[in-house]
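Read the single chain below, which is given as structure tokens and is the form predicted on its own.
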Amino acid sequence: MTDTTLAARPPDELIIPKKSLWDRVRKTAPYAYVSPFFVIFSIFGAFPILYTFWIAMHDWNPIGEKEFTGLENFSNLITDPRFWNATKNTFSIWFISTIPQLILALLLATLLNRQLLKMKTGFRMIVLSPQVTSVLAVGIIFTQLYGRDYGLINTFVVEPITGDRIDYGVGTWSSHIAVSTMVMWRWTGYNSLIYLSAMQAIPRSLYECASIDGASPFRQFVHVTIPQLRSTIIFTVIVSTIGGMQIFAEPLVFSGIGGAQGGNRRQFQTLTMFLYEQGFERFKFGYASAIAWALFLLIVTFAMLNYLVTRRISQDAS
């Protein structure tokens, strides 16, 4: 067939090649590869969240009947002083534990990144050891350390200086400090290794240029290391925020026989402890689900605020 004949042929008579089976498979294969994540997330992520919201709209005792109450649980939660007390305690413990934790992790990572340090692998294993330690064991040990009568901190630190002993489980700030040190001990090494991996990706040429210009190690740390770690610092701040809002095991073990109330005056009861108390000690599943949704919204909101603030700071610094 010549070009003239093909040009004179009507458009509907042109032969359009059909897509082969391989072309269709190639276009649909990426969706098949990522579909397991969405299926698993829908079953174990999205469905529990939505079902929790449905339970929150009921007055449900597992040994009784389920009664639809609408948004009553949420309205009761807003006016419940125990909820606001747990929220205040959660933010207080998060603030006391997270900021010193990240600063210590950054300094520890800088020390581990030094070229003259020997036995680097051994030190890194030691730093990561709190991660493989049971939370229950950590809580028991720190509870003994902060004991009023026989605790080592009172015996060797507080009493020689002040002449008195502190009952850490009774006071609000003292209990927050005690719980925060548990969190710091457990997560400082983890964050330091994240910082260390990011530091090792910084080009050595930047430090060499800074040394040639006469910058001291401290100025290199401030003007080279910190700017190069901005994205990593933002990541650790957000992850620490999410984890700090869900703190549960450390204050629960520290409370001992007090259960999930967090002391006789609820002085260190966190939101997760309050949720556990209402759901599994008082069997108010509807009210506990409302607390879970409030905690979920707080985590999302506070994580986004942290992200926006830290991102704005990093942009201003650059």
Second form
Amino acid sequence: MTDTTLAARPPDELIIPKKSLWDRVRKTAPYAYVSPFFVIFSIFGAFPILYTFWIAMHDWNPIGEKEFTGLENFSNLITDPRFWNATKNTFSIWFISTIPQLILALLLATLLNRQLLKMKTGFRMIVLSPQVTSVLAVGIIFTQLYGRDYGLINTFVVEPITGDRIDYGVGTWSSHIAVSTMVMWRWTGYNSLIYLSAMQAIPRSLYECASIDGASPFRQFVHVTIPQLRSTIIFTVIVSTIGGMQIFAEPLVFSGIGGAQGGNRRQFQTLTMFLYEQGFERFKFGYASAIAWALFLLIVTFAMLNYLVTRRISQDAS
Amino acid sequence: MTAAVEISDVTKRFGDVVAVDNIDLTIADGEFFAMLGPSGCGKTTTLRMIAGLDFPTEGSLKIFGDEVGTLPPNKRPVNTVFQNYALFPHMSVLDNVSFGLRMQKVDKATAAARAKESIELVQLGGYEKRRPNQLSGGQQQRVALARALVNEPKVLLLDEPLGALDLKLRQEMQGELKSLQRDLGVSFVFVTHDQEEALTMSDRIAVMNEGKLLQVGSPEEIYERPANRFVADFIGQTNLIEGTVADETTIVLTNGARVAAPSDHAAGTAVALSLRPERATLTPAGAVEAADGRTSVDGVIAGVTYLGNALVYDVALDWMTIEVREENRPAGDRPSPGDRVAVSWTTSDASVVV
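What I would like now is the form predicted together with the partner chain, since the data block earlier showed the form predicted on its own; can you produce it?
Every component of the complex follows; first up is the chain already shown.
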């Protein structure tokens, strides 16, 4: 069919549109090549962020009415003590889990990097195994370990030492520690492998040179390893921050039947749990979206702050 | 006088691999000593054992009379300049140079003052605040040198220190290293695979191959009287003319010619006559008279390579081809391919190697 139409035209007309079509293809092709990222990011990144903001400006029940309320959700949020409580809990759990986690990961990586270590690959795999364990399994097992009546930690550690049992879920600090250990268990190995790969890229001659100058292994660690790992440390701190601000599954499982409230006094309710509670348990989607936006801004600000602080610290170390 | 470094019967094995095979070596105080050999010959391992970065499997290693066998690097009166400089990229030049002093708990002001002195010594004054990545290769090399010298070692070890520099800079640094060594009066032990570098800089050279020490001597000894085929071939260019020892003054070449060549090898030993291309003389065939005391073989010019200041002739003998190098001369005066020529030399021009 096309053939007949084409044949009907005089030859010069045939050539010109063909050329301009090719030109148009040539001009647009580069955009097509780079477009997949932008298309996918717009659909799954930019659109949800913006649409969430739109939802946040409504009193929005998915099965009921929605009403435009402007910034009311936001003004309610900053006066809501539950929001500040969740923010405080989130930071507390992030702090207790991330700082020891990264220090531990650094030490673990140093051990794994030892020349004398046997079965290197085996150890590296073991270190990564918590990563591939289901978060739910981790949460359930740790919750049992921390159990008040039959928990192994109470039976074999706490009671023999203090003569008393701790109800981890009840206290603020005890619950934060319990949740933090789950996070640490899961992420320490992952971070240590990142450090390990960076350590292996440090030239051996730097250490030899330092040892010729009389630097002890500890001082080699401080003066060579840490400064050389600077950018890697910044990377892990930022990634852990972004992850830590969104901590959800571990405290949710730990809280058991209480669900997203995070303990009867909300003593370990994190921001994401608060968001989930408002959105999917109370169906206040507008308010939940406002929480999501607050969390978004918090993560951006905090990650940037972390970047500046970490950069300063590692510069001082050198 | 005690030797700076005394290595006796030292062997170093890595698993089944023998990196250094039972070597004996003495390096005098204040000497510029080169260890020369192809990659993997054991020269760097030997250096690392002196430095204390590797320890001998067997044997004794003394520095200024003290056994240092397994002493850590910082407890030895030596310091090392690495091939890739091993500067700390996150530290300034001053911090790099004063690092060793600070590790020895020298107070900050003294450390900085001594580091500055050392930086001046390598002519990098004014660069104290720079980072290594803001310096050129040659400047980084100088920082590495300053960092080693600031600790006032009695023996300075240099592992292919000029390997990463371009030719011109390398030649410049060769001269500077030599004069620095003379001024400081400490021993420099210099590892290199560049035979020309070893010849121009060193007081003495040790030639190594496959973990074994083949010959130790002054550049002239090594070049003029190589101990064996490997040394003859590795140091400079040479022609190895195969033959058999007839008696202490004569060897019989493969073609049956008897040539005068004194050696102390037993009659019947397979040997080679090492004849440097520049020591052989070309003359038109039949012009050499035996009365001159010269040995002569006939051949045909097979090819000429033009090197600018010199010409290299490939001369085809009946049973092999040898190279003869001569100073350049006007085009009309040169033998050309196909010409019959005689290649001649005196007994002192050639040496017998096994």
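Here, rigid core means the biggest group of C-alpha atoms that superpose within 1.5 Å across both forms. Residue numbers count along the first chain shown, from 1. Quantities reported herein were computed from a predicted structural model and do not represent experimental measurements.
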{"item": "Cα displacement of Tyr33 between the two forms reaching 2 Å, rigid core superposed", "value": "yes"}
